[in-house]
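Just one chain is shown here, as structure tokens, and it is the form predicted on its own.
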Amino acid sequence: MIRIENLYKRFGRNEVLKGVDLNIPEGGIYAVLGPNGSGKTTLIKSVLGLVIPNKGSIKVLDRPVKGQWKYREEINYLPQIANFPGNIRVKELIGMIKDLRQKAGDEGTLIRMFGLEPFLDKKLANLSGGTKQKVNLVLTFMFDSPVIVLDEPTSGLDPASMIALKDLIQKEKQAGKTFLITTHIMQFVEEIADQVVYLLEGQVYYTGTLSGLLEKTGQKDLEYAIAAITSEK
């Protein structure tokens, strides 16, 4: 599904990715973790073609991504910060994204799921941060794509919306979708992730199950395991 080999990326003198090798098979939920500056966002953006690596290769759906753009039609992406003009109304934004993607979207179910009916005629500038995040989730999930990339998806969500998001991710997983998720919320990872990828100083420190990571670090929960790894380095 996603295969990354010997990936390097440098910004000026700062080498962010240092020979990353990673194989993400089809189906399942993969949490990409690591401290700030570990290379998580750079790795995700490299998969999306938003960052061009200095060295190495990436394949998505068994197709090389270098110099290609068509494969991105098969990926739904939730950025950590989605910047849209504040004067656009919610329903206008949904329509605009559907026109750009030129794909059928099932936004109605998602709008009801996240309780956005009262906000459809409101401008983005007048929404709270949590409501904007719900809109972004609708934009991400309303298209049927095999790969879904979520960068800090729980930001600003209330408990009910968190539950709705987790249920939605599990439903899409059952449909065979592959998830790459970055988050700082360890409880969220413990509840949904099938596999954990831990990046440290631009390299893959660990990839495997959560139980395997706990065994490797000798800790009883993920938060303490992450703290133990970080303090060692």
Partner chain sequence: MLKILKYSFYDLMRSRWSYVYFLFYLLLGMVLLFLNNDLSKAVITLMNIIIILVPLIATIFGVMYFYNSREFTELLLAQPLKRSSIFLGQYLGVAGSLTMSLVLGLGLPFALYGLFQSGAILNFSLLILIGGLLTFIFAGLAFNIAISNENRIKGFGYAVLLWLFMAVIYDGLFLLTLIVFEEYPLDTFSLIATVFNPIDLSRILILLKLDISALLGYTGAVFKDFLGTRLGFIISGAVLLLWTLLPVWSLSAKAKRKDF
The other form holds:
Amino acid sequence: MIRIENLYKRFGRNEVLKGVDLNIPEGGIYAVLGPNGSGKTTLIKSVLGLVIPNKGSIKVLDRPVKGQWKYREEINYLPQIANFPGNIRVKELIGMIKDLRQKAGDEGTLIRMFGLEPFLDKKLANLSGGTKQKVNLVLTFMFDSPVIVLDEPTSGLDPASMIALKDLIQKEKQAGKTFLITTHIMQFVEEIADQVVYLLEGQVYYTGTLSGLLEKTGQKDLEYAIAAITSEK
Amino acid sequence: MNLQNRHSFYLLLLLLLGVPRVWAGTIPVCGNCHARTIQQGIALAEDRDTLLIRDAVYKEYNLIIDKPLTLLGENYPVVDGQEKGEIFRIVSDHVQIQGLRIINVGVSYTSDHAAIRVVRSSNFHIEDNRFENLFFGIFLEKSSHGIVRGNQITGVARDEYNSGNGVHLWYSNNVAVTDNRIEGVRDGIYLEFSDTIRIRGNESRKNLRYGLHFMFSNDNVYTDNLFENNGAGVAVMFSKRIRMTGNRFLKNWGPASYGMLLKEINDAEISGNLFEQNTVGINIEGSNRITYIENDFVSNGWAVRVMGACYSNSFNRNNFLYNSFDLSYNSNVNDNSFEGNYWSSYSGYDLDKNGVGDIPHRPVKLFSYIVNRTPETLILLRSLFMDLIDFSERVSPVFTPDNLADPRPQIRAIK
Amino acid sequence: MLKILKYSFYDLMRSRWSYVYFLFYLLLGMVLLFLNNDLSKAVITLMNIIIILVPLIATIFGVMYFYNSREFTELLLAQPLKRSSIFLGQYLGVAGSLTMSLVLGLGLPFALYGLFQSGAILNFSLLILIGGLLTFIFAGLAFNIAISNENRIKGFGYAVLLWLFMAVIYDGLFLLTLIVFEEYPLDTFSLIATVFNPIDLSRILILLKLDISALLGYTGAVFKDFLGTRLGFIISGAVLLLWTLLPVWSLSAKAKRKDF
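Show the form predicted in complex with its partner chain, please, the one above being the form predicted on its own.
Below is the entire complex, every chain and molecule, led by the chain shown above.
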């Protein structure tokens, strides 16, 4: 589904990705983990074409993505910071993204699920961070695409919404979607991820199941496992 | 003598009333008349006869009118000089030429051929003629007390060296040049050593050099004329006691082109004129005791440019509207004065509401000095940088003469 | 691209700033006309404003919009949209809405005043046209600056500096050069120097209408050919158009390489 080969990216003198190889087959939930600055977001953005790699290749659905944009029709992306044009109303924003993607979207269910009905006519500038994140989620999940990329999906969410989000992810997973998720909430990873990808200093340190990672580090808990890897280095 | 003549003429008329020959004294000229050519007509005519020239083409030139005659054209008959030389030469007093279309004057480099030349005669009357393809139009030589009125002179002058002037006065006095339309010649109206001339209501356009040009001619008055689009505008030089009022000077464009060029003019009055869209409205050089009153300077490059050696000139109640530069000065202020004018570029205020600005206006911009020095800098006209420099100079003058200011700038344009 | 243009435009049309800008021009037009009661004078004052203020506002507004809509841009970038069309759409949205504020803000009072019956309509239209072009040019330059600078403060700084340079410093250097080398024939140099600054170029275009009488006082042959004929007008106009295309082209090139 997504195949990354020998990916390099440098920002100025700061080398962020140093030869990442990663193959993500269809279906399942992949959590991209790693300490701060390990290149998680850069990797995801490279897949989306937001960041242009210096070297290496990325293929999505067997097609190289360099210089392309059409392939993004197959990807739903949730950006890390949900900041929208302030003077547009929620309803208009949803309509606009639908208009831009030229695709039918199932926003109604999602709006109900996150309890956004009272905010539909509010301007985005007047929403709280959590509410904005909910809008962000609606925008991401309302389309039916085979790949879903989530960058810190849990930030700012209240417990109820968190549960709703998890249900949503599970439901989409049942539908055969492929997820790529970055997060710092290890509990969240433990609950939903099928596979973890562990990035360390710009390279893939580990790919495989969660239990595999625990085994490898000899820890009982993901948080400890990660701490162990980080301190080991 | 004159009076007696006229009396006997009337007597004769009375005597002839009973007789069929009513048109005594009128000689028709036409293809099948007794007089077939104008030349024959002149030869046949007695003093004070009228030649009635019928509508036809007369290929004639070097016609000398040596007796008091009236030449009257019917429907503008054409007198075609075939470019062979002068067409009419008047050498007698009391000659009138009216209603002719005179074309194809010969161009010469040795003598100034004219369509009509008046030599040492008085009381001539040249009216309502049309002149085309000419060298000189009407040439007055040492003649006086005449009228040149309502003629249309249309040339196709290309170069100064082989073109002549529309109306040319040389040592001629007491002539009225009125309501003529002159275009496409070298100088529209030219005066040299001619005094007490009245020039009024003429339109002089698109002439190669000057719309009006006069030199060494005193006590002349010119009013209500229009000078437009002439190569170098109007030049008034070396003359005294000139009155110029109610004229319009429009669109005289070019590096050496002026609405009006004044050079060595003393004791003149320039009032109620309009100078619009000229490169330079008035260029003044070595002229003294001139009063400029109630003129309008509109959208000129330079409204007034003072070149030097000018004394006792006063500018009052003029309107300076939207000129690129209102005033350019490259000498001392001397005792010239500017007072009570309206300047559209005035940026002061009138707190006491008396219609007079509370702070004096400095019409000379620093920029105009810079442009005088380095003309290419003109391309920076109206740039913010220049405005800033001009502003600071206006606040505290360093380069421009401190006393060059209008102490009573008007708040409203003068009607 | 048209969709992004549409949304940026809507977004801007709803923002406070568009109204501030619009009201500013409306007020300016009213004050100029109804307090002054002199159309020709108003057009001259307007010219100064247009060649100085319009670039400043377009620059600042362009940079501001770019930085403020950064997250929105990222959202768009993740959508199946072509990169260059996102930026071009936003750029056209900003420049378009600014131009609209300008045209309406100044156009209304002038229309009310009865401009359409007066002879100043041509001069006025030229002014507005040049104002529009300058808006596009400087908004484009601002976008270029903003896209090259992550740091907002730096971006703003460069943008204001750019304006200051084009509006004031350039002419100062220009003047200095002319005076220092006054013995040499400088008319070709002057024309070339003018072409390299869109503000100067616009100024010349307007001068050709307002101050042609003075400009024709030039003696230089090159100048005479340039200023005295329609050629000058056509060339200046063409170069000004080129100036509007240049930032757009550079913007889309920069957008292709940019990381978000």
